[in-house]
Each structure stands twice: as structure tokens, then as C-alpha cells.
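Next up: just one chain, as C-alpha cells, the form predicted on its own.
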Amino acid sequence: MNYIEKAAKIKPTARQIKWNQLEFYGFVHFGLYTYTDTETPDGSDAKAKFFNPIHFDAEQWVKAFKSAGMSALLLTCKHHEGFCLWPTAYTNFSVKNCPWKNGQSDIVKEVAHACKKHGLQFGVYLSPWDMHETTYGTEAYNIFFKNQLRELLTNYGDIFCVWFDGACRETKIKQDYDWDGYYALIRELQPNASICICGPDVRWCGNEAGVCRDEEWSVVPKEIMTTERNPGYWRQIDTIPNATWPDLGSREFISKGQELMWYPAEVDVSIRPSWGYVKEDDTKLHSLNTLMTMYLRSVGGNANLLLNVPPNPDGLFAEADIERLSEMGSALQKLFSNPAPLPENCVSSSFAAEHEPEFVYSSNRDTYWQSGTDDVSPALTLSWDKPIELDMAVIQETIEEGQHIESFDLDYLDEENHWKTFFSATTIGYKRICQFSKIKTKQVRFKVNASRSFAAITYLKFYQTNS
């Protein structure tokens, strides 16, 4: 079997997938960084006494975030600087020795709480680099660490996603983390839970802009998930595969025999400059047009997409980020509220038993168009009865066979019953957003020029998105 049998055989989870339907969601940093001036200072237990969100809403969040269209929150339990969110029983360092409530607070679980009122899902950050913890560095560290874990996984309902950071600037003291342990401690305690950027089910997109790549695989080597569980020092190693490479899974990549895998994007960028609260960020939010084009290149790009708000010392999202967070949902509504009809007619090249053309209209993961195995160029064709303006498709590829197509075109068929191309792209994946100048048409075809193996679609739709 060659490398692109290979590739073209590798698939993701059933959790993988479920990952990859949420598309949207938020995040959130609050700690004590909140109150200081640096995002990851060290701290003496004393320094909790900080800590004070006195008009602190976990509702006032989630609403925020399902106005901008989100469907899940993460929250920042344990930044770098090791202060809890929750009265953890292994550390003072924790909303349970500062003055708010009398230390009778727990962050988390308000904010689960309201998730779970209103319809996100929830998601939970520890950071394995602990910069007040005195084990670290040991042994008993990832003892410590997996009970903070344990504690985070059994007591605050059900968690989407078990999320850490690779960072970690400390030079003079390294821990070797227990990575398998506390996968595995995951695996028995959340099944359902994503282990994402230093885990085997989600990968970091490389860089905290917003953006993916323009070809974004989810077969990609396997030493990625190595580079990304080695903080810090990885990002010098050019010779190893990591996140930050232009190319990770085309096909003259993936040709030098590498062990390969599904590993999927996420893109976490923050809506301000920093991921903290500061308060001359305050004016500097990323405008409503950065935003969309950030949504645009990620979930529209084989990718999720990680949007960071922070809250203010008073516990509260800023004003100017819940105008913005609900500009974004309204602009998304539109974007998406003129679909076309559908297509009187849809032929395809070739399809395999029980996978017609038709399916592509339903975004029914169940159903879909699958070409033939013997089909080289295999290509959809849409009809109209009257002609019809069109200016963005929405793509889904059936990554529940895995990820095949390597480039694609779609043409229209013009006044003279010429096809001419107005789009052209290479990956999909689990999503593709086309945008492209307005036509006019009574055809559209979508035509495959590389794959491997059979081409896969589940959803093909388009938009009339100036009408």
C-alpha cells in the first residue's frame, strides 16, 4: 500500500467529529493576571487577596458568546501563574483565599452552570506550567496535577474539551509531564471530551492571528502531537514536524514516509490584543471585518475557531466586546439567510451504490454523494430551471471516510454554454466557504481534479448573499 492509500484510510472519532460540528465557539482568560500587570506573574499565596471580581456575571458570558453564534465556552481554570478558578483542596493559591465572597466562590462552576442554563457547551484550560506550584519540576507534580484534573472532570458536569497550553518560558527547572496519564485520566473520567493542542485529538493551526492555512489537512504526521507536548523548546527544531510549518499534510509532504494521523485545527486568536484584560485594549478590538474574515478562514477553512474575550477585575465582559461579539452573530445570520433554491436537477459523473447526487442537499451526515473509485475528474452538476445569481457555496466533504480531496473547481455555464470557472481551491474537509464575485447561471458544476482515492461530499449548498 503506498503513502496515499495510506493517507486516504485514515479517519477521524466519532469525538473528533462532534468536535469539528461545533465550528464556533469562546474563550475565556480571568485569573489573577486580571489584576496585575503581567499575564503570568509568580505569586505568593498572599497574592490571591486580589482577586476580586465584585460584580462577576457567568451569565452575562454566555450570553455574550451565544449572541455572537457560539456554540461552547472554555474557560481559563488554571493559567500559567497557578491561580484556581475553583476551591481546588490541593493549593491555597485559589478563589478560595481571596476576599470576593469570603472565599466561598467557585468560579467554575457558575460558569458551568449558566452553560448548561443556556445551551453552551462547556469546556475547561489547566495549564500544565504552574509558575507558584513548589513540586513543579518533580515527580509529584503530576500527581498534584492529576488531582486538579480528577477534581475539574468530576465535578462540574459534562465537559466538551480538556484543553493545554504548550507554553512554557521557564528555563532553569523542566517537568517531564505525565502526557499519557493525564489522557488517560481523561478518557475514564470525560470519554467524550476532546483532548485538544497538547493531546491526540485537536491540533494547534501554528500561530494566534486568526488564520489557517489556505491547504489545511487533518492527516497530517504524527510527530506533531511530539512537538506540540514539548513546551517551549520545540520551536527551535526545524527538522521535526510542528504546527508552525507552511505545509503539513499535502501530498509531497506526507511522501517521506511519516507516520500519519487525524489531527484536525483549531485557530485560537484573541478579540483584543492581549488574551488578559488590560484596559487600554479597550479601543483596539479587532473590527467586526477582522472578524469575519477570521471566521471565513477557519471554519471555513477545515478549521474550528478559538475567540478569546476577556473579562474585566469587576468580572464582567467590557461593553465594547459585547457590541462587537453581537455584530459578528447578526453579520453571520446574514451571511447565511438567502440561501438559493435548490437545484431542480443534479447529475453526477459517476456515484457509488447508494450515494446519489442528491444527497448533497441535506445536511444529513447519515447521507452523500460518493463518486466512483474508477472516476478520475468526478464532477456534480446543478440546474436551475430560470437562471439564478449565486455568490458563495458552502462545501462539506464526508470526512467520516476521511479527507480525499486534494484541489477543486467550480464552474459555471455561460450565455454561449461555455464552462468557465469562477472558483478554485484545494482542500475542503470538514468545511469549505467559497466566496466569489456574483454570477449568473442556470449550471454550476463542481468538478474534482484531484483526490485520493473517491471523492466524498456531504453538503453543497450556495448563497445569494448581496440579493
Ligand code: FUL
Second form
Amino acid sequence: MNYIEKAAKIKPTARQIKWNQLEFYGFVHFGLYTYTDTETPDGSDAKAKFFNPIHFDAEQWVKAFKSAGMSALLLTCKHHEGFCLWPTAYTNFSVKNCPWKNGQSDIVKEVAHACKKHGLQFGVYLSPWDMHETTYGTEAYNIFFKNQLRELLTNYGDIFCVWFDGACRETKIKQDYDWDGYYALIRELQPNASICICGPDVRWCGNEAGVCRDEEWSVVPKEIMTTERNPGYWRQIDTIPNATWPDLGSREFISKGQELMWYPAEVDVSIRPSWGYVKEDDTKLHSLNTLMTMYLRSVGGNANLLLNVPPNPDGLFAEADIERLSEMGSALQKLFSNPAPLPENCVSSSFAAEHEPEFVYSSNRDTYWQSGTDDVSPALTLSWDKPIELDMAVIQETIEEGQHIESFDLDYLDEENHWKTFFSATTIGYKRICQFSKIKTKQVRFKVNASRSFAAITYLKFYQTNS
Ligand code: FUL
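Please supply the corresponding structure for the form predicted in complex with this ligand (the preceding block corresponds to the form predicted on its own).
Next comes the full complex, and the chain you just saw is listed first.
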């Protein structure tokens, strides 16, 4: 089997498919750094007294995320400064040691509860790098970390993801993380949870600017995961393949015989310049336009979008963030509100038994069009009885069968009956959102120019957005 055949055979786990379907969700950076303006602790537990979110309201966060159309919420239960938002039994540096609610609070519990109440999935971020914990740098830290993980994974209901931050700016102390032990514990206690970043399920897109590649492959060399597990190290030695490299999945890149894996990308970005709340940033939010571009390029470019919104010291999202989230939700709703009528006819150059072209009309993942194996340039042609105007398409590859398509065109039949290409791109993967100048036509063709194996499409839908 050559490397392309091998790549074409790599498939996601059911867990990874479920993760992909979440598409767009929110990050909440909240901790002691919300109050102290610095991540660096002074070594004592005393600073815990500054944590004082007098108006904390988890439902306010959850409702704001829902208004944006998000599917889940990921909370920094412990960030690099080591302060824990739940009353962990393993350190005093937590909510139980602050005057607020006489140390009787549990932020993680309230957020998990609000998510459940309003139908968002809940995920936990636990920073491996801990600047406060005295065992950091010794084997005892791994035990401490697993104990904390166990608390988070047993006391707060279903967890959709555990997020391990690869950041580590500590140069004097080196911690050997027991990654395999962490993963085993997660699989044991929350088998449906994806382990994102520094883990086996989801990779970092490689920047924090909200941008993914034009050609985003979910099948990449396994080395990318190995480098993610060595925080800080590969960033200094950029000769080792890592998540920041511009090409991770092209034929050329995977041709060196490396072991491959299914490792889809997640784009993480903050709505503001900082991850944690900074008052001066209240006027520096990303514009609606920028956020929409991030959405269209990531969710519409085979990556999930994780958008951070930091609560202020009162424990609330600021008005500006709430407004921007709701604007984004409305803009997304509007964008997808005017689908073209279903075509009267849909034919394909070939199809495999039981995978007829019409199956692309429904987003049901169990039914899909699949081209015949020997068809070198498979195509689907959609026809309407009357000319219609179109300016956007959503295409979803059947990732259950792998990621195959390397290049495709969208063509339309013009008034002189000539096929004209109006949109071209490379990969599709879980989803490709295609925006183009308005066309008016009775026939559109989706044509695959290069593919690693047969083409399989779960969903193909056209829109007239007038945007
Ligand atoms: C980075 C961290 O250092 C930031 O504080 C933030 O948590 C971001 C998501 O990851 O690496």
C-alpha cells in the first residue's frame, strides 16, 4: 500500500466525529489572574483572598454563549497560576481559601450546572504547568495532577473535553508529565470526552490568532502529537514537525513514510487582546466582521472554533462582550436562513451501491453519496427547473470514510450552455463553507479534481445569503 492509500484509510473515532459536530464553542478564562493582573503567584496561598466575584452568575455566561450559537463551554478550572476554581482536596490554593462566600463556593459546579440547565456541553481546562504547586518538577506532581483530574472528572457530570494547555514558560524546573497516565484516567472516567491539545484526539491549529490553514487536513503525521506533548521544547527547535508548520497533510508532506493519525484542528482565539479580563480591553473587542471571518474560515475550513470570553472581577461578562456574542449569533442565523430550494434533479458521474446522489440533500450522517472507485473525476450535477440565484454553499465530506478530497471546483452552466468555474478549493473534510459572487443558473456541478480515494459527501447545500 502506498502512502496515499494509507492516508485515505485513516478514519476518526466516534468520539472525534462527535467533537467535530460541536463546531463552535466558548472558552472562559477566569481565575486569580482576573484580579491580580499577573499570572505569577508569590508562592503562598495568601493571594487567594483577592478572588472575589461578588456578582458571579454562571447563567449569564451560558446564556451569552447560547446567543452566539455555541454548543459548549470550556472553563479554565486551573490556569498556570495554580488557583483552583473548585474546592479541591489537594491544595489550599483554591476557592475554599477566599473570603467570598466564606470559602464555600464551587465555580466549576455552578458552571457545569448552568450548562446542563441550558443545554450546553461542559469541558474542563486543567493547566499542566502549575506555577504554585510545590511538587511541580517531581514525580509527586503527576500524582497531584491525576488527583485533581479525578475530582473534575467524577464530580461534575458529563465532560465533553479535557483541554491540556501546551504553554510552559518555566525554564528552571522541568516536569516530566505522565501524559499516558492522564489519558488513561480520562478514558476510564469520561470515555466520551475528547482530549484536546497535547492529547490524542484534537490538535492545536498552531496559532492564537483565529486562523487555520486554507488546506486543513485531519490526517497528519503522528509526530505532531509527540511534539505537542513536549511543551516549550519544540518551540525552540523548530526543525521538528509541529502544529505551527504551514503544511501538515499535503501529499508531499506525508510522503516520507511517517506514521499517520486522525488529528483534526481546533482554532482557539480570544474575543479580546488578552485571555484573561483586562479592563482597558473593554473597547478592544474583535469586530463582528473579524469574528465572522474566523468562523467561516475555521468551522467552514475543517476546524472547530473555540472563542474565549473572559469574565470581569465581578464574575460577569462585560456588556460589550455580551453584545458582540449576540450580534454574532444573529449574523450566523441570518447567513444560513435562506437555503436554495432543493434541486429537481441530482445526478452523479458514478455512485457506489446504496450511496445515491440525492443523499447529499440530508445532513443525516448515515446516508451519503459515494462515487464509484474507478471514477477519476467524480462529479455531482444539480438542476433546478427555473434559474436561481446562489452565493454560498456548504459541503461536508463523509469523514466516517476518511478525508479524501484534495481539490474541487464548483461550476455553473451559463446562458450559452458553457460550464464556468465559480469557486475552487482544496480540502473539504468535516465542512467547507464556500462563499462566492452571486450567480444565476439552472445547473451547478460539484467536481472533484483530485482525491486520495473515492469521494464521499454527506451534505451539499446551496444558499442565497445576499450578504
Ligand atoms: C496559552 C496560555 O498561556 C494562555 O494563557 C491561554 O490559556 C491559551 C489558551 O493558551 O498557551
